[in-house]
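A single chain, nothing else alongside it, follows as structure tokens in the form predicted on its own.
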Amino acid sequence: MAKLHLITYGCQMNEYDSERVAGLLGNLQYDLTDREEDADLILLNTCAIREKAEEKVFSRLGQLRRLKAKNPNLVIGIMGCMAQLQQGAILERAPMVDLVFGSPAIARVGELVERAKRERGPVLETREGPLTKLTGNVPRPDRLKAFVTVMEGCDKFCTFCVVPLTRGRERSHTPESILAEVRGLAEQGYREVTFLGQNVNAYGKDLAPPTDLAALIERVNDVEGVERIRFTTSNPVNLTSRLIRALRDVPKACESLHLPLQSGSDRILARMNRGYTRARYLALIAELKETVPGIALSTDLIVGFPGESEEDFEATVDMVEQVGYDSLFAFRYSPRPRTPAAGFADQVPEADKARRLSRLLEVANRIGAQRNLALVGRVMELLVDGLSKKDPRELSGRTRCNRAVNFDGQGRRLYGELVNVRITQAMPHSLRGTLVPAEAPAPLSSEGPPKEALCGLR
């Protein structure tokens, strides 16, 4: 068999994106590869969210010239959010690759590898394409947790942000086809499934006749062998009462929510073109802790957009302040191609940048520390997903509200049970525990205790 080797950068729906396409070309008699010198195919799933993971890519690149150099039938390939964007630019920068494609030609890889062999030459290819649902992945031992994407694309046009561009327009799967999906990746053992999409709460507003996430979540739950759903990335723009209902309502839904915020400044808000205010965000916020009672959240923080003074980080300052984040992730502002932001002229020193950053992360640790400080004493509910990083001698899982926990597993294989565990320590990114009696508080039921008590919020 031919063998494929697969590097993928960014977020969950290029890894889901890098399954599928594990899959479709498995099924042409590729093998996947971890070694690239084996590979007969080298695939580059990429992302175009900032400038530093384009270097990356380009960076990988120059590495692997030399192993074309000594195998000038390699076939490497660029895919993803990066092809779509820069296109023939990755051509003229790197041309001993062969192939560049889009997301919307996932569906085609096959028939884009083959034409790439034959025409001994560079095939591009980043033409908009029916939206297309990919069920096939790689069959894997360890199968545990699973993407599933729900929908594309995104309709905010952020001023920043360059996924209109990339992924197009939001467009929804239907609800029986992410149905099917699921029912299989059950059959196949796997106990958590994340929706994914880019504005993941705007699903279903484009079918006919039109749904929402809720409905969704509320669907999946009848799925026998599911035990967990999450979704991401959440636009607050989109985020109803009724999906906040169904986080406490769906008992399989997990108590956890990554809302980005971006900036806390009206001003810089306005300018990003993100569509709601601080004081939208906040009563947003107050829902969510008022509905689900010890919700984690996270989110995402741009520091440096063009035109941010002092004053308006002070403001997202004091928004972490506020909201108290479980976590966040926060990067310097990166000007993208054929955004409007690039363009503005107001652009922020590096150095200012790289101060505010440096300040923000550590008001964002301190809090996150506090947070999980709170929960030393608690029982909570685990899906065991390996061993610890820091040593292998020990078990590792997430609770419902996705905060990783190690903890010593006497002796048990446990791996995709669900067991309770009290937190014994609590570290700035990571808790600590023991394994409690199987008498302590049971797996989630009709009947069963308050979803935010298994979580550890009681």
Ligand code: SAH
The other form holds:
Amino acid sequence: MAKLHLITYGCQMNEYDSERVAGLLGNLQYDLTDREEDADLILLNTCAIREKAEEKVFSRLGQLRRLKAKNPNLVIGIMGCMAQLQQGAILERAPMVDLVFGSPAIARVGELVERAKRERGPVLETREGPLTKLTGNVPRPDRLKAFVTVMEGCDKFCTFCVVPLTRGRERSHTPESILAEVRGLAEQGYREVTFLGQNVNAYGKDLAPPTDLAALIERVNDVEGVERIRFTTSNPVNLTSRLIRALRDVPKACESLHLPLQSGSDRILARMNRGYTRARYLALIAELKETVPGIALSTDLIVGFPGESEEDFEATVDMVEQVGYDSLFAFRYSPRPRTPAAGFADQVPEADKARRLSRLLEVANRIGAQRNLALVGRVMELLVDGLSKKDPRELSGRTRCNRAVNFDGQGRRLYGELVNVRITQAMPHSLRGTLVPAEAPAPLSSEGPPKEALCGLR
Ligand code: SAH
Ligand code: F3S
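So the form predicted on its own is up there; where is the form predicted together with ligand SAH?
Zooming out: every chain and molecule, the one shown earlier first.
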């Protein structure tokens, strides 16, 4: 058996793609290894979303150079978003790379590796290609929760973002192929699926006949064995009342939503080409909170976008306060090649970005901690997924709204089980609870609180 060392950077979609590559190469007698020095083939699945992500890859390539010097038969390949965006820079800065291929070529990874072994000089394969659903023989790190890509690409062209350049146009997988994948996962014992797409709530518009994410969630709800359905990342522009109602009405749809805001200033939102205003976003939040009381909300924010004044930034802080996010990701704006915003004249100094980022995180942490504190005393349903990171004698699980809760499992084997826990203590990033005996009314039973009470905070 040959040995494959796979290094994955970036988003969940990259993790999903890496699993597929490991599966396809596994069929061709490549065994995964954790040790790069044992590998015959090293693949780096890369991210290009911010400059920092790319720098990590280049520095790793620098370290791998010595392995190649020791073992000239070693094949080193780059896949993922940098393959698409930075082909020239890769060949210039890391000439020992043998293979560069984009996500459309993943289905042909075996053939490409063979070519790279045969041919001298790098094999490049970064054209657009047909959409293929790759399933079967996929080694996954977790036997409980799985990602399922439901659509590829993005058509939105936000002025800061490389995704439309690296992942191509929006293309949805058919509901049948997704259902088949989810049924296969359920048979293997998986209990939670997360649908992935860069713009996941635009799902199905391009299919014939067209369909939508709400319809997909309804169909997957019928798959026995799967208990929880999540999806990410949603775009405010495509958030429909139908999808919001599905979060309330479809039993297995979890009551949480990641809804990237990016900025709270209308002027900056327009320059970002986001397609909504602050008022429209707030109207969506009001509808979400009213329809799905207690819903957990999270977001992505960018600080220091070109032209962002202190006043614009304060508008973002104000939105964080008004919405009351449970958690958020905040990034310093990073100019990306071939994106319009990189050419905007009024770039913000790095020191201002850093200051704004730390202030934003301070506010977000305070609000997240308050939201956690308000859960103390509630009974919540957990999917037990392992041991507590802080204390391995304790078990850990996630609520339907994706909060981590640690609890004393009283020596029971509960991995993969749904249990009820009463929240006893709130820490900034996690909760502690105690098991509620099985005979106590379960939140999902007919006498229990309605579905929307599961995430608390009414
Ligand atoms: N599809 C998602 C975004 C995917 S990229 C959406 O609808 O918004 C993940 C996050 O990275 C984005 O939400 C954004 O906050 C951040 N990001 C993207 N490009 C960036 C850049 N050039 N600089 C800093 N952050 C960026
Ligand atoms: Fe990027 Fe905007 Fe699409 S952030 S992924 S271009 S919605």
